[in-house]
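Single chain ahead, written as structure tokens, the form predicted alone.
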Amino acid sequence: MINDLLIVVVIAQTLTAATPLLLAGCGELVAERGGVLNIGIEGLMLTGCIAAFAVTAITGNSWLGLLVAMGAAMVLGAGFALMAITARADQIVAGMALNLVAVGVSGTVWRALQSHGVTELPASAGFSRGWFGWSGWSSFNDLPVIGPLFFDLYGLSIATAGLLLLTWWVLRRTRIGIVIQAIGELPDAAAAAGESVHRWRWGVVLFAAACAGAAGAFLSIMRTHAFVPEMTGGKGFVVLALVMFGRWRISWLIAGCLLFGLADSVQQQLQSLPGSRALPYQFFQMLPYVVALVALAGLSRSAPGPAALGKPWPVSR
């Protein structure tokens, strides 16, 4: 019985830890399929964290916090698109600039909140478990196995699963998916066929930014109900690795994110074992990063990326 309960707890923790990676990864996968490499995902997630926390703490409205987080990330994403797509600046440099801006802005906003005594969410604010906190599902939470694994999840986890399925279908079965992949492989051919490469790339960048902002909101107003400077802890860079090591496929991305989530859940259980305090807690926290990246790197040695990934278009004027 104890072992069964432990398995359910580990699976539930795995799904919770994987949610922000899956959400941000879904957006970044679409952007990279369209030929845009944005290493500013970390900054976009951090922007979502502070925007969601600030708005929710001030207004008490978690839904508004989620929407503002997505909007704030899209504003930064638009700045990145302006530099990397319209002005044809180096995408790596533009992404790093975005990260630096996000760290500075989030730190400034956090200090402003502290100076006004806003350091935590109101008791009634922030999403709780159970499909965005809707009390109608609470009676199902105690069901054996299925309760904790389905009805007791955060609503954004369920929405992320739906978004991944929809994204897979769009990329594989629709004209939109064909165009996105075309501008990531052969933008000249897409332009010759009458498609606006810049417009499509702006679209995928803004979509990725919205997903990253929502992932940041998940961290601050759902999973932790708090904000800590630089609380993303490198998860944006992990997302980049998971997308690339996942061979730019939804199925591999899901597998990689779940692997990271499982490693994160296991390290939490290891920290609760007797004698675990003999080791620094940082040792346990680094395990998910080491396990996931090493395993995925071994699976992706021969994986080619989109031919035009990271390259400005047009190449010459």
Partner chain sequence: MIRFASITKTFSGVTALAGVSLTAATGTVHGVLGENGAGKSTLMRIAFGLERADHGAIEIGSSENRTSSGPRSPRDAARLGLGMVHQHFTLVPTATVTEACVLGASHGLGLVDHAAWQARIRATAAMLQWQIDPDARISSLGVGQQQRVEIIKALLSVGSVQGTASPFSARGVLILDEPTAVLTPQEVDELLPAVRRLAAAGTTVLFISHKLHEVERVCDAVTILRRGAVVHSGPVAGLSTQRMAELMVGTTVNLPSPARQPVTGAPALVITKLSERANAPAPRLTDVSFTVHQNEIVAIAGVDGNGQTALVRCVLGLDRADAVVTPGIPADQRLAGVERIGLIPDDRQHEALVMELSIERNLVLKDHHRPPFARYGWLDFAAWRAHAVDLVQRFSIRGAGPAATVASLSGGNQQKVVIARELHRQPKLIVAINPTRGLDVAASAEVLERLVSARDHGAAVLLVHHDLDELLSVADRVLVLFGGRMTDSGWPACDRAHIGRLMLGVA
Given for the second form:
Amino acid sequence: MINDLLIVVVIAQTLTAATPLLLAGCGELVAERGGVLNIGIEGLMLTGCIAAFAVTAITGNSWLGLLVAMGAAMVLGAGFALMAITARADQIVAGMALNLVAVGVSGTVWRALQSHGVTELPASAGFSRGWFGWSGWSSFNDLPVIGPLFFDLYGLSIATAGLLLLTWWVLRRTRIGIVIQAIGELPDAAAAAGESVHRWRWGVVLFAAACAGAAGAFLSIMRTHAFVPEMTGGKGFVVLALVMFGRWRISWLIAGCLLFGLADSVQQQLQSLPGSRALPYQFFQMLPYVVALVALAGLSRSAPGPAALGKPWPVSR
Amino acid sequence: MIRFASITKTFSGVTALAGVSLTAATGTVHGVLGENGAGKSTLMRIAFGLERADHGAIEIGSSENRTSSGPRSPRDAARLGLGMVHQHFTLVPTATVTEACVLGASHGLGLVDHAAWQARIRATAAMLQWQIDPDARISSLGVGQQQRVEIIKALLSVGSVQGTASPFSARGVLILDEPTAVLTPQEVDELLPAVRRLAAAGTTVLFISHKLHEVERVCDAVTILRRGAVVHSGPVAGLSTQRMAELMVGTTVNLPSPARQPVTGAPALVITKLSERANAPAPRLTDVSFTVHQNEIVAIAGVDGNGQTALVRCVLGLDRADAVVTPGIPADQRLAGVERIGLIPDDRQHEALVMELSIERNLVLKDHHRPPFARYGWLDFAAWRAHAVDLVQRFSIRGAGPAATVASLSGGNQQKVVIARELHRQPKLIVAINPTRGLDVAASAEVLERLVSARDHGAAVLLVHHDLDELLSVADRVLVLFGGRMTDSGWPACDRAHIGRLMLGVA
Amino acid sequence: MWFSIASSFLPRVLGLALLMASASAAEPAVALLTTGSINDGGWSQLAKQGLDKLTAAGSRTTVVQKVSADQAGTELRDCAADGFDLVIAHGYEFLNPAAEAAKTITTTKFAVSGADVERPGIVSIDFDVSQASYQLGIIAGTLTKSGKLGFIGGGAFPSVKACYRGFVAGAKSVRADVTVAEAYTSWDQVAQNKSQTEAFISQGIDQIYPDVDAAARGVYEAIKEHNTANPQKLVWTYGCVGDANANPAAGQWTLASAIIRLDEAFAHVAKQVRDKTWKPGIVRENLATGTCVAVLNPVLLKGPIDAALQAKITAAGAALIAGTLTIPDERPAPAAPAAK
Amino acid sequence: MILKWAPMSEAIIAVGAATLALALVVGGLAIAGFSPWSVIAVGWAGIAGSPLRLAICAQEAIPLLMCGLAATLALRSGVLNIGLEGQYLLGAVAAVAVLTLGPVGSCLPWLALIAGGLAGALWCAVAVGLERGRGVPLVLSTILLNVIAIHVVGVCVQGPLHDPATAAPQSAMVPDGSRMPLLFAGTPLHVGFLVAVMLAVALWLMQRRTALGFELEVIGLNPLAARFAGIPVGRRELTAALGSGALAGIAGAMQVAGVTWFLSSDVRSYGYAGIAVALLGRLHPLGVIPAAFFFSGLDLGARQLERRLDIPHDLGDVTKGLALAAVLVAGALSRRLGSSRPGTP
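Structure of the form predicted in complex with the partner chain (previous: the form predicted alone):
Zooming out: every chain and molecule, the one shown earlier first.
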């Protein structure tokens, strides 16, 4: 059957692997377009993982888990905004502090959950494949090609596609996009137009945090139905690299995430081939990262990025 | 119309405005004259809602719009019918003209109807008899064009434009903050009639300036501020420029008078057929040749963005180019050469000074690695201090002493630090780019004085300057750069108008 | 300074610790060092459970988790200084640090579990899961329809490689033409393991044996998803180290688990310390000692694992214990001692 | 990254922030029902309860201190080297290669440090080369190179550096004769501690008293002004980047030569922690020393608390993050309030 073809499987896996990257990347792209570099995305994703898992495991309500994951990430994101925007501290450092706190808090919460015996999601909880479990769609799963590549994906994968489209549209066609461009390129211009630079930057940071939280929820309550400490495994840092790789454009971000997902998916297929053991397995595991690096080096000189990226505002002299 | 009534404002104990009252009638152009620090900008920031007055009232348009202490925010100002064009443009370089106008002139968050906005921009431009491409990127526009975008944006923002109807309104007030500071004479000649057209259509224009002849040409009435207080207010007619200058400054200030000398010095900088590499961005420098002799100030005039930056970078050896000959500086020691040139760069805060460091450290910056300031790479701070104390005194740098940060100094004193560092070694060649930018009249005069004195002591000075008046007052020779090519103005047998035409490439 | 105030409390706290130390002199005091979190659902969690049994038996115990090789020396010395009679360093990474610690510390005995070589002064507990994995391989070789099997490891550690070796040998013993794909992922990235499993399934692999601790959850989730959607093309799986036969995700498709009875192994060493029969060397835990065994999923005994298959597994087990059947060992001879 | 040097107020900020973070966490534990006094007493005993504990604390501070110095050198010069993590690992790999493949000898640990420094600098040079040659931002390439470095370690300990005696992915043991000498017998503290402290002092002197240090500071504060003042900015930045890579590499080499004596695929890196330490030390080479002790003390104390009182040691990470956040906010506020404060001469 056509759906069993390697190419279809690899593409489907690529889409799934790219989903958390795209989701968190979409938020971070908006934040960076608005001039805020948050290297704490890794920590926010981890926060999303544990918050979604904890709430879903305790209440059995996956939707609540997803919401709380976004909310918890936004709370930490607010802490970051307080440091980096309101107090005008260095954004990179604030992001590092955020990562440290998030790793520690998620570990502590996990310990607390375990000491109360909460280590599994209830059987019925957690999102499954398909469009958030709407049964009507599942009959399309077996359609050739579009079944596995469209109907049998996870709900958040589809939602992410929609979010990317919406973000692209908002950035391109609405005044929101124009203001975000202004606060990222020349915050003084936005201020002169009567817009509050701080309020807008808070907005983009909270949006990025919500996206990262949702990406974390994808990993824990949707993709794997489990939590393991540090299960994000550096994906948040990959997201940062991909946003820069994507030159702060949605279309390039999508290309970058898909390329990374494809490399990951291909290395898994390669590892399964007989004879692959002639090479240490670490060669395969580093493949996606090497591909990303080579792709970057192969591209022409990358764009400089938003002019005010990483710079506190107002600049005090 | 707009009326300020007894506006008072203090910043941490320092009075910026002391009971300033001013009335600009509907459909007039009202000049606001004053030196830097006289309070013009503060008054306008209060009018535009960026600051709040401590006391006083502002009345805009008609009596029902009266507010006790002015608009609360720029948005509020726009609602009241007040638009402002800042001296420093607030245009996002990556945005298009349309996007810039949408950002500044509307406040919704929703979908942007690009077609409608483009129509409005075209209509407004047409009425001012301007050509504007709404899809052009701001970064691709010249300064004059950018200013037009700012004016259109301000007009659109006061909400008086409906569809393609007239952008002018009886209640609209437009503030132009030093609008001619960056323009060529020809661009000024195009701007001033447009200002008159605006007034004729019913808009009230506040014209902030310190250029007397422009006020004379365009304004109906003028208010002169000095140290936060009104020293004169009344119609322009019957007020001589000499009187205006006296009111503005308080005393008579003499710009250095061009004491022309016959060129006797040896060539200090010889540029022969300088061309940028083929892949350089436009305007690409092409076949630029000139010589600067000792005892001579050669001024380069030109509209910003015609290759001045590239020329300076090539002369300094920061960019590679063909055929630069600088006597005494081998072409391959490009960066070494920078140290020997006395350089007063355009943006002193970013290009010359390290704001976070002390005056002392900034003064030693170029010499830090040689004796007596360092031996074998090891620094001798005692020598630094002695050096700083000496220069602070010689160049009368006023501040909290050599250990104070440069950031704590006023703009004029910051520039003095740069000049002290660059000129105390009596370099053979001095390159100065817009050395008086942002300085008040007295400080400007002092800076130009220093350049002339250096010239008199034998230095060759290459001066790139945006202010044509100041440039003409000190230059021994004027060259004009247009589109990357250099033309000799034929000094001294030429006049302002001729230089202006050369700057626009229409001669 | 509040630090000096705190230090006045110090003697009291230390006195408390000493009091605890003398509480039960009969049973040895045992400390456990783990590489991972004691709630990792696998290797480290099982060790904690093993330790808990010792606690129940009256030993004073402590556990130090998430210890890296950098910190191992400190922690080993700490445990010795706290008067523990035995430190079980649970992971091959601790072999060298424990051997180093044993050079200077004689009061405390060190046992390294999961180590495959002998080092002077310490006990290396070598868990040979290859025999139990061989039995799992028999099931896989018998039940596979495609003839394609898969093995996923978290990293190429000795105990992991042993599982792979046994599994391959067992499968080939019943069906010579089977192929076993081998992939390595991560111990903590659940999503990565799920993707790897999906990649396996897409290649027609229908028996998957994971040795990735808690991240095996990803493997089971992938199998649950696949089997729910394709009940006619079932994929079967196994457990490793811990008993995964009742795992909540894919319990009904988990045929058997090759488990390590860490509690028994630990009790064994603890008993030697108590009875003063402890001596350095390598302890081989395997099918014969009853600590590394295959456990069939009881709910599937009437289904896929029929009586004939069960008999085959039992017979192979007997042969492995008797030594008439050996699994090819690609490891070097254990004779070579560490460089001095 | 722009910070001014005013030692006393910087120290007050850092100490205040650390105390605040500790107080918050201990207070949180008090709310959770733990006696704050026993928490402090047990934690303190774990850090400094005996000379041995102090020695352990110092030993664990070494890699943090070295990576902190590496971060200080880079960040002060405006070079955003996030790649310390990978440079540390490559330094460890090179050191193990020297120590286990070469002959045995007391000069070998020092050779290993040199090799580690070279390897760290080389790994950093890859990133710098990509930036200069291909325009790949340093932040981006180093993030990717950090991940790649972990796998490079894996490849090495399974391949060329693999210990043939075991199937485990780890290197052979460093022979006794090739190890870093210990500072005090009976403690694990090795002479690398002195080396690290001397490097801190050397770095401080370099930054404060040499023309190179002054140039790096100017570049860090305003690269454009540096360029216009005739400082060869590109070359100086390269010096800072490679220097920080070398320091991180030496950190990895020291850890292998002095503490672990072998390398496995599960090796731990201190690169990111080093950046945090440097920031808590307010990017001052001497401030980094107490900051490194604070971090290693937190680790030790948290592990003690977990063993004795069953308090999750993850709270140590939370404390670090809070301290960093507090120091950041306090620094930003003091900069804003004290913008007219005279600088140091």
